[in-house]
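A lone chain, given as structure tokens: the form predicted on its own.
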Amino acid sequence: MKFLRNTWYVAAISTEVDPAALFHRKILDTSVLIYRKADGTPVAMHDRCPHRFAPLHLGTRVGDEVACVYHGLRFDCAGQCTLNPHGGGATPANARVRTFPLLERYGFIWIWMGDAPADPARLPDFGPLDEGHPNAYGATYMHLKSNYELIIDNVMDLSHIDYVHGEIITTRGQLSPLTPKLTETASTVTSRSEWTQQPALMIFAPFLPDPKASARHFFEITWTAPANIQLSVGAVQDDRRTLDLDNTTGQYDLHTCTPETLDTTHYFFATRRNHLVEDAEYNLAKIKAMHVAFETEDGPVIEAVHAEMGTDDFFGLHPVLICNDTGPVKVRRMLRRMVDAEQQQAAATPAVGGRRQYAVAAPTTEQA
């Protein structure tokens, strides 16, 4: 078991799953079908018919149920076979499809892939993404041919900005010399940097009082398990103001990764800015620019690193570590401890029918 499983991963951007289609995506080496019931509630199940293993997304919707394309067996939202059109119509007791709990928050559909009871309280609070004018929010998706931890490394350590990216987010060489200030809790790692540059980051300069003048900046980057990185960044030209999103021109971003396999990753990005908030065209241009930057700048480097490593054992390659690696290394080690603890718990928990039988928590209204 290479992944943390009893946790929430993003399965899709909410808008990717429309009211009628059968959406599918591989998550943690498992094919998953996602669709919406008539009332709009999303449901997820293993994208595999238990009869001859045909992908269920190739089938058809019948109300809130799904009919397999191969032999017409029909399954409800709980994964139970409700129709066998063959012979006398009897349905075998094991004609069931595994289902997965979902939560829909912050513009994403989140999925719980583990055997332990899904806990909505385990989803971090990214509430600022929901606050403000709808035209100030945007989200996008990219597929990368790399291990997901390499993407976490990339966002936790932004000292690569002046080397990988272009003029739009250059720090004029001011970020690299800094050693980020790190803080930890039992389940988070936060990295913070503050600096001054002239002119300001070009994503903010046009919205400051003097676009050509010097400005103070900050990055605050917080990792939460399994692969969520919340990044706040802002700039201000008033020395009396605090460096936070309430007092700067800035944006609140969420970078989150969902492993498809050990070698491929679903990468999701969401952002909300506090300036020019009603401009829909600017919003589309901003998301497009971010998408292009990652696909043409970060992405190729990360994929090349993954291909050159030839393994997901980062520390086994004995990397040279420098001051800016402290944050990513702390995240890697904390995540590994979480995975090891989950494995130990799974080893001590009896399995029935191939699944671990954890104690069942009291149901909540938010669980699927």
Given for the second form:
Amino acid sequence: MKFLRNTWYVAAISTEVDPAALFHRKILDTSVLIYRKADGTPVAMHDRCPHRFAPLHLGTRVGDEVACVYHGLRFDCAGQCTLNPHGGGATPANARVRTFPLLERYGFIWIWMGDAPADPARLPDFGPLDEGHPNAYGATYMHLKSNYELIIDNVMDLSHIDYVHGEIITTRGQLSPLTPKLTETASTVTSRSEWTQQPALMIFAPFLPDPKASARHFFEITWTAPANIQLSVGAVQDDRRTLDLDNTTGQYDLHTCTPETLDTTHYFFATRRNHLVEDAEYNLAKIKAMHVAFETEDGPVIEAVHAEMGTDDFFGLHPVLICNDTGPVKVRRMLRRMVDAEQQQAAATPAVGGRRQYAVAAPTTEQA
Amino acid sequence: MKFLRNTWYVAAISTEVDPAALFHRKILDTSVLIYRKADGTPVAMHDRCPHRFAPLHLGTRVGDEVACVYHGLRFDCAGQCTLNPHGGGATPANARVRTFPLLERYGFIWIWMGDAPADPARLPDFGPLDEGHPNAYGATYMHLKSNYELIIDNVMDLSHIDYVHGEIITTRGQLSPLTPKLTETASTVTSRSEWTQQPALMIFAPFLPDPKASARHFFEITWTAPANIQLSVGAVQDDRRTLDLDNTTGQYDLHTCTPETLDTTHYFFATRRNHLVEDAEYNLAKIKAMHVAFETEDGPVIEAVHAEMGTDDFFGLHPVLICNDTGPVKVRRMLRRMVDAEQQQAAATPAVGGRRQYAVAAPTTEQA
Amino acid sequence: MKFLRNTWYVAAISTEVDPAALFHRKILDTSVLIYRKADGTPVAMHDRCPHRFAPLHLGTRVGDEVACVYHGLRFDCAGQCTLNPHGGGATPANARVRTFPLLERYGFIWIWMGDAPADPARLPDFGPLDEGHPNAYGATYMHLKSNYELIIDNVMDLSHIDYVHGEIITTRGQLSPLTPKLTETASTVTSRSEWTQQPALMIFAPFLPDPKASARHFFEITWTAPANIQLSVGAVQDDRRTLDLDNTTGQYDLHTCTPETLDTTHYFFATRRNHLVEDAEYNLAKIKAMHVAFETEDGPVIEAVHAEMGTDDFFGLHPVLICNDTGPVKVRRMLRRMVDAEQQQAAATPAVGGRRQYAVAAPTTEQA
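Having displayed the form predicted on its own, please output the structure of the form predicted together with another copy of the chain.
Entire complex below, previous chain first.
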């Protein structure tokens, strides 16, 4: 399946792009350079000099500009060539690098890879990640040899957790018998489960009044395009409390995927918990433990599935679907409709120089 | 060339599949899971959960069943889903895994990958491997980066042995001048050579009356589809004796190949000798020496040929054929006729769900 | 782009092929065996036995012949099978290996891969490499993961040197502002630059009257097909002297590329300097330093460009061209015209057994 392009993907964790970096990452099969201006604003551009195609990240920073490693051509943050040190020094009008609009929010740098104007309003609201003590927030990155939709599947359908994961997040068989409650909007799919288990999920039990006692739990998982899954999970032992993050010991997570290629994916994860919020040491240990779980438990299974499938045509392999697949299947179908619609729109839009020319203002870079 | 499918291939040496194993191997481009029931009977199935395509060998044994690592679906030896731990627990009627008929004979587990009913009678008789003292039998396995037909060629035409191998099996130039005598049936090709050398083949000389004296030798090599070559070889110093295994110091070998892909092959070898039959230490040393010879002498040459050819279209490269090629060329042509016939039959047979529906009883699993 | 075939490529540095070697190298996607006869004359042939396609370099030398590792067939320097040790020993008339004409000049073994008769007159004259003290000559070899045309570009346009290289060959910004003077013939492109810098190029400054003073310099760079670039460079502090190698402290270099595949290249370099010509230690240090500069400075940039391009269709990527590209672009276009002409000629020439039959004498091997 082609990629959805006119949408926001995470390009990097904010901290991956330090002030001095010429950070680079391949996104949707395109090499991207990201760096920060002196004022901290991140900028992104095609990581390819338009002269002789050297990767710009091999070059050097010159103030807010970047000089190509090969022949010293210099480009500003708008991708325009500002210096040609050769011959008369004329800078050809077409000596410019494609830039990509960025947004920096929720601890991530988000990128818009499409030709249509970047629309900040299209970035879903993950505000809770930004609200609270810094020591209650963590983010991490994994690289997986897998199509990104398999990772979406994995988070949209948590019925795997008692099988793939260990003691730390087992529901002790309580989750499997449930069929999640699904709700949809035009652009989202939400799956919600509630259950009781004893003891509680081990990530929460130590923070409950009686760590060994039974507790009510909930998952609420919402997919938004292209590959964001916001997952809230909590546990409570007071029966009068509502099952939401305001009333439980829990956490607000974001899983989000950025295709590197059809066969490899950048997998980003951010989490904010509502307990022990000032403990820096616990915070580090927690994000590290979650990273290890992804790398050693989810990752190998997802990569093995990808290798065994040998294609990204999931439905073409005629999967046997069971009740818990309803959520991820809705997501796959909604994403496919979005991609198809975008492809049809693109086919109807004039292209100049390889880029679709939409009848609207040019993309802008914005910092939140 | 496509693979012959309605035939028996070796899937594993019997000892590779221990009672606890979820053994897996790719055969004819298909991932296969093999394990033993509590009673020891081996079973084989597609190593792919029909739900979300996780390799089943990553899962766990539950009695004679296997539980998928990803979501815990459980499958019995017939490939039928017996447990869906999710939602209401209904097991979809189509939740079944394709199984493959097996036969366990001659120290190997044989598999039938085709859609036509498995026919145990189609397994050639290599009975002599089973008859005799256990310490006179050995088997080994090599993985080669080569098309399987190059390995068949290598064994069907032993004129290479004085060039590729060392002192241990040199014929001292006596084999090369001979043109093997070929005989054919509708489904076999046999090549026989007889010669005299002094001293005898070093693998036999120590067991002859006069290790330094001349001895008469024979090779008899019979190919049966798809990729079995039964090779008998012996030496004798009594001129009144017939050149066969009953009358010489010799061994009965089976070389057999199972394509992993068109470019990689599982190469199995079994041998039974008729001398020093109770000596366990000698037995181990002998099979180890043969393994090392394959790995360090035949293997590198065959892999280099494969890499240099860059295709499996041997005849398309217009080889210069000499007298000793008659045997392997007959085999290549007979195998091609069998594959063509099978393809034509398949094209004429209705397919349901990707499998040809032959008008006969379903395949059965049998243990010899 | 297809390769130019009826032309001379460097196959090896002369010293790479020692008297005992069965040297092999892939050239234009073809495996080539090179070895020296007892009289020292190098011979080249397809590194593939015509019988069963084993690489001949795995075999053994038998006098001036080579015996195949697999079945012992023996071939003479003309590629003719001289011994078939099997059966009656008849050598099939078609049992011959394609040979390739060679010339040994300028410290290199040159090979003619095309079907048209090899024409020694087509080898450009790099005579100055042969003239002078042996300790003033050096040659080296690099393997690059890059299309060969990117390496030609790199040498035809030296405006990169102040950016890619370090202190040792910086022009201190003096080269960039100049537009090289280009001259063309029907089969060559020459680029010449003259400039003044202080101090001189560090490779020459120590040999000038005043190492810290200003000096006039020149580059003269001539491409000849297919991938030879002869580069002369010198510096002088006497204003009355002409800017050529007779009148300056300088060196005469040859950069030449041989495609291994479209994506990998054998890069050869030879140099002769006109100063300190008897110093063996300096000579070794100098060629080693140049090798290291290629490997650590040019090489990584060129390979990164190749990887980023993902194609050999340079113009199809719509490069932004600046003044210094005129030289390499002329070379690319002239080479393309040559390849197109050769392809058209080939299409009009009858082919027998996969080789074009030109109405002229057969290729001959010659040693200079």
